[in-house]
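A single chain, nothing else alongside it, follows as structure tokens in the form predicted alone.
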Amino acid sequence: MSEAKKRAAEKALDYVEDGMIVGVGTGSTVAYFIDALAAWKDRIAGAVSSSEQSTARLLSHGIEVLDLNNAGRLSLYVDGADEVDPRKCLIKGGGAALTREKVIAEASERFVCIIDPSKRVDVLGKFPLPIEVVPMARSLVAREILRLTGGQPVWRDGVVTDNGNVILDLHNLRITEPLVLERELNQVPGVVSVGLFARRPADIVIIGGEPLLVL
């Protein structure tokens, strides 16, 4: 699949403009553009960071990493996905970096998702949903979530964010209404934030392969 992501990411240069601070989300696809991005270092205004992670790379291509409140509106986000479903809505936090990456999001104009075929999907829910937690609640949001949703609640033991917060992945589920599932999570205390881009879906979707698609 690296091909079909390397695919995706160049695609989504041609939504980036001279003077441009691109918004720049976290994952191997990602990755794939950034370093394409690379080639645009003295034509845009910089970037901003979902990540650590991202950042570094960024940096290490001489791009400058901009802080957002400073950046204000931004007119692109790049990001990729773990799911996406016919509607543009989102499963991401795999990498652990949904809240920064959802923020961003949120922050601009334009969102285009870069994904390979296999993240396409009908219904989200077959990847384990991440749920960004503060720690001290770390298990009064599992028994919580547990009963509002049927799903199953596990701990990525050993990750902490960015943010310092912990990871709860949420198995089983069938996510029909994801924006209706996203306000529910939202409202539980000790959440930070829900790895469904619902109510911020993407606005163009780039899936890699043969033939390149976008949505």
Ligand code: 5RP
The other form holds:
Amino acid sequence: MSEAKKRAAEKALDYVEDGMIVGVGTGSTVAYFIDALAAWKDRIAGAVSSSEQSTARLLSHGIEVLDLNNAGRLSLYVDGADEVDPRKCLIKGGGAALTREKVIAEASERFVCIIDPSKRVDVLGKFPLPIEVVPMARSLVAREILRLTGGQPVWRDGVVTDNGNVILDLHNLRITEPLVLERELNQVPGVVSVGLFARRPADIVIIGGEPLLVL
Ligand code: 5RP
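Compare with the form predicted alone: the form predicted in complex with the ligand:
And the full complex, kicking off with our chain again.
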């Protein structure tokens, strides 16, 4: 799958333009994108990063990393996903970076999602849905989301997000109404963000298989 991820990542360079500040996601597919973006480092104005991991990789290539507060609205955000449905709604957060990813996606005009073919699904939910939670609310949120969804929350033990929070992975879902579920879960006190990207889905999905597809 790594060849497919690399192909998708390199295709995303088609959307980069001179002078842009590029929003950059997190994960192994995005790592290929950052490596490819290095060739553009003198042509772009910099990047806004969604994680400490991506920041370190960007800086290692000499790409300037900017604060979103100073960057304003972005033209382009490039990120991977754990699942993508036919409406370009996503599950994200396998790398625990969902909150900052969601913020940057919201701040961007165009969200280009780069995946290998295994991420494409008809219905979201086989991949456990990551939910970032304030640590002291972990048990409360777990009980409440079990009650609301019937899904099985599992604490991603040992993982602390870049924001100092914890992750609950919600198993056994079949998400036919992603927007409704995203809204419902966002209401639970203690939830920081939900790895469902339905309110702000991807605009373009690049699937780096053979043949390469741009949807
Ligand atoms: C990180 C993410 C990633 O985009 C997602 O987990 C996909 O990762 P990869 O490109 O390594 O398959 O949401 O929080």
